[in-house]
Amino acid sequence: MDFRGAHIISVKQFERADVDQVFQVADNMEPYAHREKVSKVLDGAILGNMFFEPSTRTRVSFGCAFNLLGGDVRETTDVKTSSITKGESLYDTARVISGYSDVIVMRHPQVGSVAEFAKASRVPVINGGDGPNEHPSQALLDLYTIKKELHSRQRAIDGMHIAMVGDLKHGRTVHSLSQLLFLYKDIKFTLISPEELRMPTEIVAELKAAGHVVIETDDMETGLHDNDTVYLTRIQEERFTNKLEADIYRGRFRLNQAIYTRNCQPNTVIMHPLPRDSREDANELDNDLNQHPNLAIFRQTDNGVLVRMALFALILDVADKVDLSAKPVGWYTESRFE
């Protein structure tokens, strides 16, 4: 894949070598993300952050990643504040906003909307999530996290066992992560969900066709056995036409310290794309695991900045120039944080 000027719409664009390249550049971004150094490699560049669905981590981390490379961010955070409410087409919006930006990140509730927008854009577009369809940067940061967590345990992605738990029908994070894992070998997937919220059949078929083992079950405790990673998701209530229907499934699959100890291996990594639903009737990932050393959810969010920095650097063709404008961070002193 030639990243220069490319749209990032789907994980299906990537070969394994492309993923390796993103991860290598992400590793090089650590001093900047950790505020040890500052780079102005994107000084003068503008990111158009267009989020027509609620977002905290994705929107803020993309903006943070761009700022850390020296660029500026302009945001649209609600469809009600945009001219789309006046009947403007995605085509017209893309033509206009791409004239104000050097790269655009877009989230939209409709499947295929970001791809449609990208066709009219004059600058690269990154898919920040299109309805229940895909979320490619989340899949990359999830896989980057898995790679780092397993490496610390002398394991690799090839041959790993992963359990995906929750709303696998509507969860775009598990869709994209599963499809990215097509690129690896001999993975065992245990898909734990209610019958009505199972992983789309076409994704399951593709996993099996790629030579992976896929087990589908609604028995959470049995399904948690023998996994390197457990990836939980919340019930995607915004994808249900009837909110009361979502209540039927909320809280049915919960992970807490007792269930983890009883069913998981001692080093099983716990992941979640966030937000986790901490309401009492949901609570799919209990707070009693907050201090558990295998809880990787906040390492995931930190890794998201690294991966998104890497994507910007590759797309805007500055990955080999980041260090040229590097200098120490002037405001940072160790004593300030003692």
Given for the second form:
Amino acid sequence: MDFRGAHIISVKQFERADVDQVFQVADNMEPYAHREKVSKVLDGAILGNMFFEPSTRTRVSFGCAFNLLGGDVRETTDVKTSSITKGESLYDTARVISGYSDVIVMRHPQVGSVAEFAKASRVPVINGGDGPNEHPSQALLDLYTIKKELHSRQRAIDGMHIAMVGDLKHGRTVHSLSQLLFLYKDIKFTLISPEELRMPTEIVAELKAAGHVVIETDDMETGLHDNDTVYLTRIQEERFTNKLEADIYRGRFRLNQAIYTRNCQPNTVIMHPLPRDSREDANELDNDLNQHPNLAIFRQTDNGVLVRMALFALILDVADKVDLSAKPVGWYTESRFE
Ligand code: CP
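After the form predicted on its own, can we look at the form predicted in complex with phosphoric acid mono(formamide)ester (CP)?
All chains and molecules follow, beginning with the one already shown.
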């Protein structure tokens, strides 16, 4: 695809070569994200960071990614403080904000809302999550992390075994990641969820039609055997019409040190898009794994900055100009990246 000026709405837009291109540019961003060098390639550009649903890492990492390339960020952090509460349409909001910005990231609770917003926008729009539908930049950073983690274990994405665990019905990160993995070869998916929270049937059918193996189960301990990666998800309480229903499922599938050691291969990578629900009745990914070398959750969040910098650089067509304005950082920094 031609990234220049493109909206990024769904992982279905990508061919495998597009993913490779994003990853290659992301690799080049490392000295900037790791505070070795400073670039001003987007000096004067403005990101409209429009979040109409709660977020910590997507909103902040998109903002940091833009700042690290020298650009400025203007943002909303919820619906309550935007004029959408006064009845303003997505169309009008998009027309207005796209006059103020060079690129927009948007998160909104409704499926299809970001695509609708993008149609009215005068500048490129990146989907930061539209309800339970998609989260394409998360899928890219997840896959980038998987690639790096497996590479360090002499494995590749093609042929890998991945278990996805939890609320696979409402989890937009697993929807986007599995559809991105569709582009690779011979993946074995073990989908571990309660019967009622299974992966949407159309996604499962697409994966099977592409030749991937898909096993659906509610037996977590058996499902954890023989995987290169285990990808846990939170019960998405905010997507349930009856919030009490979420209580039925919360805490049902948990990974802790004992369960990991009993069931997983010693090299299995542990991932989670975060936030994990660390309340006692949930705790799908226990703190007792925090020091485990295979826990990749904070490498995922660090990689998110690289991938989001790459998306901005490609969309705004500066990927080959980033180094031209580079200079060493002028402040004290300590290395804190793995
Ligand atoms: N992974 C993710 O989307 O996290 P936030 O909701 O904090 O942005």
